[in-house]
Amino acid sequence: MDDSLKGFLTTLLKREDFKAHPGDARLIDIPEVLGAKAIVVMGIGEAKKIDREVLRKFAAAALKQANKVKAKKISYEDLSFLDPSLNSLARGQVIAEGVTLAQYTFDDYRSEKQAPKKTVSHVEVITDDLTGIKNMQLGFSRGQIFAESTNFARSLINIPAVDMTPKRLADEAKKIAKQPGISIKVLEKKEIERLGMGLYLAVAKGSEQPPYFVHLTYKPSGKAKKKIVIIGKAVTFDSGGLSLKPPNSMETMKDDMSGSAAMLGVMKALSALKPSVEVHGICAATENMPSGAAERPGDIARAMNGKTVEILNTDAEGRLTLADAICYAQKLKPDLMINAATLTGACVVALGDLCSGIMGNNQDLIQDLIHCGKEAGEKLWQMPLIEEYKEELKSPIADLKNVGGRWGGTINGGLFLQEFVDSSIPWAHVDIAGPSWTEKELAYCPRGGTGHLTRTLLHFLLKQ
């Protein structure tokens, strides 16, 4: 193209000091000697630094540029010369993820749709890797499923809490259960009481919205290699209870069910992806609200496994719902358990808003999830479960307190949950409080719920 334009592109880009950093873009009007009115020049960075996430962001950025110029079709050249670890399946997958994630908008509540117009309706990849075409097609299809499941989780988070009630969350799960290979059990308040989930019920007491306990099951067509449980925190709105949050801190608390949104996004994808493992998706859905019936600081509640907890801070409610969900999950005798939760503000202080904290009792499981997070473009960083800090969780009048000291809040949350985990079951806890929500537009996510951890978990399940 540059030769046809007698060096015009090179001259212009040098004059503008175009460095081709990832995400850099220039729209250049050109004479119509090439059959085009304009050229979009995109930066992708140094070849040796190109990984899955760089390609994913590149695909998203190119799609946004294509929409800006009102293109109907976009063609990506397959960069088959890259690192061999980026095989044809991976390259196809990340391009599909980038374009599908970047097309997401949430304007269900706008009377006038203000999102940028999406003109691109056709995406293709042009490749010279003839031996890898089938794998690239598989990767592209897989990438669409991964991204659509993430977008589904985003929408669940973005729906206001007045509409995304515990019942609505259960109803969304019931829709997922209509897919082949998936079944559901939904427990209402009386059944939850019969099971003795006193911690979960203590949180639910303050709300007019009744609790719903959701248990989705996916079974593969053949013999399952493993039985895996994913537990998502499902507090559909968190006011803090009687330990009331400041108004600013409540504004985005509809996202306190982001863990369950990721879990539901995963379960929605399984019929299409067909992993060879049995997967149980569990969430204890409730609101955390202040009222005359709400739990009070100093109350004691009994968990499903009989342990008692002195509730000193009603805003440390997520660990109470998760503790009973863990007790329930263990009765399924799983090979491993993973829970995802917007558990602590301390995790945001420690790791910021782009990285989750992960901890657990099995290093192989933790490392596998960190690796899958890297493949998904979702950052996870291991936090320690420091035994000495357990002293802070001891209560003089119950088995445990639901909060520890002032410091190490993320670790204390993990240690509290560990008290309900059978040590023989590999278990990982992921605190997604930071990256579950974004206040600014990211490379392929607008402001709002991100669906964080959905794709990490899908990568993990397909590798089992």
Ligand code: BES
The other form holds:
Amino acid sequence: MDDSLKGFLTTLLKREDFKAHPGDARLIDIPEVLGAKAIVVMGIGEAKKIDREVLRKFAAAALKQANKVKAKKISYEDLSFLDPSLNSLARGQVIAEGVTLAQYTFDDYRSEKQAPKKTVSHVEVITDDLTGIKNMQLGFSRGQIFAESTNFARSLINIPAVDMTPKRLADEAKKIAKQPGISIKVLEKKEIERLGMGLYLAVAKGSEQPPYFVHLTYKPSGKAKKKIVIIGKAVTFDSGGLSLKPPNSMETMKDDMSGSAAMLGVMKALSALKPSVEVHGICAATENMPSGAAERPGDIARAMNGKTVEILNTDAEGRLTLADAICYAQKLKPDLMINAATLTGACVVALGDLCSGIMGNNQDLIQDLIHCGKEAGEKLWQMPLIEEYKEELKSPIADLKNVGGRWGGTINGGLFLQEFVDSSIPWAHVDIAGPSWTEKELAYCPRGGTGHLTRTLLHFLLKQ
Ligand code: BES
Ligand code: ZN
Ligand code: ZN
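Would you mind giving the form predicted together with the named molecule, to go alongside the form predicted on its own above?
Every component of the complex follows; first up is the chain already shown.
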């Protein structure tokens, strides 16, 4: 192109000191000699630093530029000369993810005029890697499914709590269960009581919205290699309960069901992805509200496994709902269990809003999930479950309290959950309080729910 334009592009970019950093973009209008009206020159950074995430962000930036110039289609030249660990499947997948994730906007509550225009409807990849073309196609369609289920999770989070009630969450799960290979059981309050989920019910008591316990099951067509449980925190709004949060902290608390959004995103993708494992997606949906019927600080409630808990802070509600969900899940005799939960503000303090904390009782499982996070472009960092801190979870009058000491809040949350986990079952708990939500627009996610962990979990399930 530059040659046809007699070096015009180089001259212009040099004059403007264009460095081609990742994300740099420059729109240049040209005389219509090349069959195009404009050229967008984009940076991708140093060749040796190009990895999955750089490519994903690059594809996202290209999509945004293309929408800006009202293009309908993107032809993407495959960079097959890159690092060989980026095989054709991975390259196809990250490009599809980048564009599909970047195309997401949440406009359900806008009047039409205001909705930003999205003109791009087609993306193609041009490659000379002919042996890899089948795999690239597979990667491309995987990437689309991964991104669409992430976008689905984002919308579940972004829909305000007035609409995204526990019932609505259960209804969304029921829609997923219409797909082949997926079945569902939804427990209403009476059955939850019958099962003795007293901790979950203690949280639900303060809300006018009844609780719904959701259990989705995906079964592969052949014999399942493993039985895996994914439990998502599903507090559709966390006011703190009687231990009421200050107004600012409550503003984004419709996102307190992000763990279940990731779980539902995963379940939605399974009948298309067909992993060879059985997957159970579980969530104990409820609001945490401060009515006259609400649990009080100092109340004692009993979990499904008989353990009693002194509830000293009603804002530490997530662990109460998850404890009963874990008890329920263990009855399924799973090979491994993963929790995803916006559990502690302390995790955001420790790791910021781009990184989850992961902890558990099995180092292999934790390593595998961290590795899958790298492939997905989602950051997970391990926190230690320090035995000694358990002392602080002891109650003088019940088996446990729902809060630990002043420090190490994320670890205390993990330790509390571990009290309900059968140590023979590999278990990991991911505290997604930080990255479940973004205040600023990211490379491929607008402000709001991010759908974090959906793609990490999908990678994990496909690897089994
Ligand atoms: N949902 C919150 C955790 C949270 C905080 C998520 C900020 C995202 C951003 C959770 O239920 C909560 O309130 N946890 C308490 C625990 C404390 C009372 C032990 C917290 O983090 O303050
Ligand atoms: Zn809370
Ligand atoms: Zn919460």
